[in-house]
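Listed next as structure tokens is one chain, alone, in the form predicted on its own.
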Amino acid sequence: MPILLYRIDDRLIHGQVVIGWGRPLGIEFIVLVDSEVSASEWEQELYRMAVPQAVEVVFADVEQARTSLTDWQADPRRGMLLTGTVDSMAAIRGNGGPTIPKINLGGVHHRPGRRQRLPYVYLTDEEYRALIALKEDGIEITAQDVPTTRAVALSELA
């Protein structure tokens, strides 16, 4: 099985990703994208405490992510790869890197700059502009903060 969901999330793992969108899609294993996490053993294990035992949860910085991404996607498991940044998902694919095919816009939070696009999501400009140039190189690109709303389009959050 290919990661079955790219999510950007500035929470990275917690119970939204984990019951909302763990379970219905049988998530195995979790890529969280993250440079100071992935450097810091005690937040690793605060972020474990979150997921089932059964789920493997796989820490990475931003290169490491695009240059075993292609390793991910050919595990037969079920995953999902979540980075806390537009930023962080737009690197990994880079220029030329590693094809994703579809990305989900989670809790996205108010931060300065940023303005509400959805109750959930809120983008700067330069945010959006990057995401649209993500959607302009194939990616699918949608904001929904669980599997049972509707799956908002980039283009509504303009």
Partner chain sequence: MESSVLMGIGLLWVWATIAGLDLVSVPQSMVARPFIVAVVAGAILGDLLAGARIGIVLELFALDALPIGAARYPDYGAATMGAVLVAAGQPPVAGLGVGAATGLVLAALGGWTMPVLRRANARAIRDRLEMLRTGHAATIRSLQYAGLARDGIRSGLLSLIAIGAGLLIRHLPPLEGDAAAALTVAVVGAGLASVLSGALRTAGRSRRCRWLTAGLLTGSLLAVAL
Contents of the next structure:
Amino acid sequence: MPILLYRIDDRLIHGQVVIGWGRPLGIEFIVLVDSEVSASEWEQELYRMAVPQAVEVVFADVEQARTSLTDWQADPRRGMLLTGTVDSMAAIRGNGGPTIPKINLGGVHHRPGRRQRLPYVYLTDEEYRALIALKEDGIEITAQDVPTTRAVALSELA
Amino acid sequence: MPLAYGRASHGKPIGGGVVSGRGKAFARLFAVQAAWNYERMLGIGMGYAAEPLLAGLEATDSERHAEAAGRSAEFFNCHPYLAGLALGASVAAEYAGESEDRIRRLKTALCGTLGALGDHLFWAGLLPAMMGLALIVAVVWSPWWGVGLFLVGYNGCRVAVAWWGLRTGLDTGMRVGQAIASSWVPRVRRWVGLAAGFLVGVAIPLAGRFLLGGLGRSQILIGVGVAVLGLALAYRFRATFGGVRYGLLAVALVLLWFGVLP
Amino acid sequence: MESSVLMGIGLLWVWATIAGLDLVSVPQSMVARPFIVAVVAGAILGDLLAGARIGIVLELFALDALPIGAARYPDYGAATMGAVLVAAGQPPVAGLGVGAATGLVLAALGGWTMPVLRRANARAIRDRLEMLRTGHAATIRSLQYAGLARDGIRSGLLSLIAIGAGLLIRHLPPLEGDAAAALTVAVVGAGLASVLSGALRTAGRSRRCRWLTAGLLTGSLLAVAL
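Please could you give me the other form, the form predicted together with its partner chain, since above is the form predicted on its own?
So here's everything in the complex, that chain up top.
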């Protein structure tokens, strides 16, 4: 079973991820790609608490994600990969990295320099261009916070 | 009893600030979403609830107090009933003189964790469980008993959890993660979802019978048919299909069929 | 209009406005749930059973959408009150479908007002960024109270619209028997589909799915036996 959802969400693991997507997709493991969290025990402890016991959380930084993604994709369990930023997702794929079929923009929130594209998606122009580059690389990109709302195409976020 | 923090475990010592104002902060937490917005989410509500708790810091270190008050109103999002855990923990960390970076990271990690825990415990747990029970009681017994049971049961649990959260956060600060992990939360989280599944399951056929009771056999069969068709559609278009939309579609089709709509 | 009727409408307006504020702002005690709003509105209008029927059918729709995170969801408070206003005093089959249909339209409208409010709150913050950075207490307080006031106005207006819609539909010529019954059957069927698909989605592949199945069997047995 491949990784079923590649999601960019700056809240990392939270309700929309665990219940909104995790339940209906039957997710059995979550790969959380964040270099700071992957180096911090107490933060990992907090994020682990957000998921039910049956779900495994794997913490990785971008480099580890680049080398291990094909293994996770070959895992018999149903998985989800999460990054907190557009840059981390782009870095996993960038310069001959492993293949990513689809990206879900789930929540990128307000910060100085970012412009609102959807109520839950704020992007700087550079972030938007990085997403366009990923799209031109053959990756399907849509914004959708929970499964019951419409998936919004990247072109609508211009 | 107010808590006194003498020395920080990390960062600079701040010398004996006293956390008071718990009651006021607790009351303010009930309106933690009053200024909800897409840029800071719960931020303003958290800042408003933090104000009485941070007052003790103002007397000992006014510079730190201004920084802490500013941080308290920054972007934050979690389940509203568990916001007290994050409020308490971050205020305790401010009194303990933790670094700005560690406090921000604590709040970021609590955002997701408390959001997910709260969604499990309340939105997908206690709420459907108590509502399922209320509907069963309303159908079998009386609507007023259903209403009373739901409001008392649900809010009793919710208020107790909110108070526990604020107290635990203030008492444990940066160690709030361990405190939650060793508390009642993981245990209750397992069974409240199962109870919700069961009670909503019992309520559905009873509600169907109550609502379709006065109708003829063929009409009841059509009602069940509409339900089965709706389920099939929901399964097929899972990603974009909401209950209200199906309801409105069914209403529009009936009105068109009978010529009420042009 | 008689003063008792006006008083009843005034009470409904106050009740629905309180429910609107309860949904998100304060105190989230769940009095905004359609079942609760409807039973109280039914009692105010002197038709408790009509209130219970509307409340239960709209609750079936409401249970489908978990208010997870910042996702958008319908606002059932004022909508349910409008629905009860339509159905109260009518025979069950005639009132339920028309009332609930009114409620669904109003709930969708109510859901649409929420992002408008949230954007207004964000605009207010943008004008006071420097004061917020330094944690200026009066600024935080004023933003909090202004947010509360905005939601109060939103809820009050939505309740007025719901009362207007309810009274208007009540005074339209009634649907003929077959059409009214068909509407009731369609709305109840759609409600059952909503609650079931929501429950299955939330249960996913977890153990909860087995408990849901056990509940459905138990409920079916009870429904036949009672």
